[in-house]
Structure formats: C-alpha cells, structure tokens
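Given as structure tokens, the chain that follows is alone and in the form predicted on its own.
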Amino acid sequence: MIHVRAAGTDDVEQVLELWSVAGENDDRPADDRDVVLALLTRDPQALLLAEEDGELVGTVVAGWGGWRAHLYRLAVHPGHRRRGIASALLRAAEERLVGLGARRLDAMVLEGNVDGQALWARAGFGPQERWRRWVRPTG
C-alpha cells in the first residue's frame, strides 16, 4: 500500500538519491541537500513522498507561491513505476493546492521525455502550445 506524506529534514539524502536514479535531470541545475533543505525551510508541506512498506518510492513538489501552482519533481522509482504511485502523489499535490486557493496547475515537462509527457497526459495536463517557458541561472 502506498502511503503520500511530506518530507522532512531527515528525508533530504533519500530524496536526493531517488532524484540520481529516478529523475530527469538534463538542463537543470544540480539538486543537493542544501536546495532541498531551503525549500523543506520555506514551505515544509511542498515535498510529498510516496512511501510503500517503509521505503521511498516516489516525490513531487507541489510549489505553491500564492499566485500559481507549480508542479515539480514528479519522480517514481524505475522499479517501482506502473503501479499507480505517480497518480497517488498527483492526487495528494492537487489536495493541497486547491486548498490553498489554486485555480490552475502547471507542470514543466521534458520534451524529450515521452514517458512523463504519456503520465502527465493521462493525469489530464496538456502542452500550452502558446508559451514557452523562458529561464536564466542566477549567478
């Protein structure tokens, strides 16, 4: 059974070694502890994982600024994939932003990556065609 939670300080190096095998990690920076620990400082509910018999499985950031809903992260172990964890932790992300006043949800999508681009329409979500996201490195 799979069990949706957020996560805590303690979580930090588990989630970091799921994103290394888990997650799309092309043209972005590099997650590390500190990141990780700056968002959980910020907003300590904003990290959900998905837990089954005690072992992390799966994360998403469910980012809520007050303005928009963004969805981030969602990462299932390969292992462990297909066996509905993504649609538990979208399911529990979605709770929390509509209680916190969302109206819409994003999810920034590899263009490469046709398995998520699959799961993320599934869970009904679809390109907006008429934007591109546009991003700089601080620094």
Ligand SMILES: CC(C)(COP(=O)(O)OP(=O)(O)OC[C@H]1O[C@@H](n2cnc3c(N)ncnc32)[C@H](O)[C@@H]1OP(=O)(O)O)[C@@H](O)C(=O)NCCC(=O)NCCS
Given for the second form:
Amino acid sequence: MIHVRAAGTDDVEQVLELWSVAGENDDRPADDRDVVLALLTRDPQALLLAEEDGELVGTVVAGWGGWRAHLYRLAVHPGHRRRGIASALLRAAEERLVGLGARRLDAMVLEGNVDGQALWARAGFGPQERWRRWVRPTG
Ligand SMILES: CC(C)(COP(=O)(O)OP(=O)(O)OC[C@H]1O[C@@H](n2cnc3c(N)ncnc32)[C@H](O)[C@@H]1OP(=O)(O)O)[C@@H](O)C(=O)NCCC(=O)NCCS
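Form predicted on its own done; form predicted together with the named molecule now:
Below is the whole assembly, all chains and molecules, this chain first.
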C-alpha cells in the first residue's frame, strides 16, 4: 500500500539518499541538505514522499511560487518502478497545486530520458516545442 505525505525535516537525509540512486541527476545544480531544508522552510508541503510499509520509495517536489506550478525531483527507487508510485505522487502533487490555484503543471525533462518521457507522456504531459529554458548560475 503506497502512502503519500509531505516530508518533514527528519526526512531530508533519506530523501538525499534516494535521489542519489533514483534521481535524474545530470545537468542540474547539486542538491544537499541545506537546499532541501530551505525548501521545507519556504513551503513545508512542497516535498511529497511516497512510502510503502514505512520505506521511502519515491518523491516529487510540487512547487508553487504563487504564479506558476512546477514539478521537480520525481524519482522512484529502482526496485519499486512500474508499480504506479510516480503516478500516485503526480496525483497528490496535482491535487495540491490545483488547490493553490495552478492552471497548468510543468516539468523539466532531459532529452534522452526515455523512462521519464514515457511517464510524463502517460500522465498527459507533452513537450512545448516553441520554448527553450534560458539559464545561468547565480553569482
Ligand atoms: C520515471 C519514473 C519516475 C517512473 O516511476 P514509476 O513509479 O515507475 O512510474 P509508474 O509506475 O507510475 O508508471 C506509469 C506509467 O508511465 C509509463 N512508464 C513509466 N516508466 C516507464 C518506462 N521505464 N518505460 C516505459 N513506460 C514507462 C507507463 O505507461 C506506466 O504505466 P504501466 O506501468 O501501466 O505501463 C522512474 O522511472 C524514475 O524514478 N526514473 C529516474 C528519475 C527520472 O527520470 N525522473 C523523471 C525526471 S523528468
């Protein structure tokens, strides 16, 4: 039985461990304890965890900046995939974000991430071909 709940500060180490084996970790700033704690301070409901028998098996960040909704860090433990855990996390994330006023959800998906693309497509997402994200590090 999969249970989805918001993460607390006690969960941070386990979340980082999960991301180290399950996350899409290429081409992004490294996540560490401080950035996750900063997220939980800013928005204590943003990081959703999926648990099975008390074991952490998946995560998603359902981010709401008061303007747009963004999904980050959707990750499911490799030993627990294709059992609907990401789908359950997305349902919970959508419920939260729609409740906050979101009219659209988005996610950054690496080109070449075949598993991720299959998941997002199945969940009804599609690439926005006319846009590219422009970025630079701060500082
Ligand atoms: C992508 C990921 C989150 C999917 O998690 P999951 O719990 O296995 O996904 P679900 O079981 O909810 O899958 C729902 C549907 O998505 C599709 N899907 C998910 N993974 C798939 C895969 N590897 N290949 C093909 N289709 C896939 C299927 O249609 C699946 O339904 P089905 O199993 O009935 O065929 C997981 O593979 C993962 O953590 N990957 C590494 C991190 C990552 O890439 N995250 C996405 C970042 S953009």
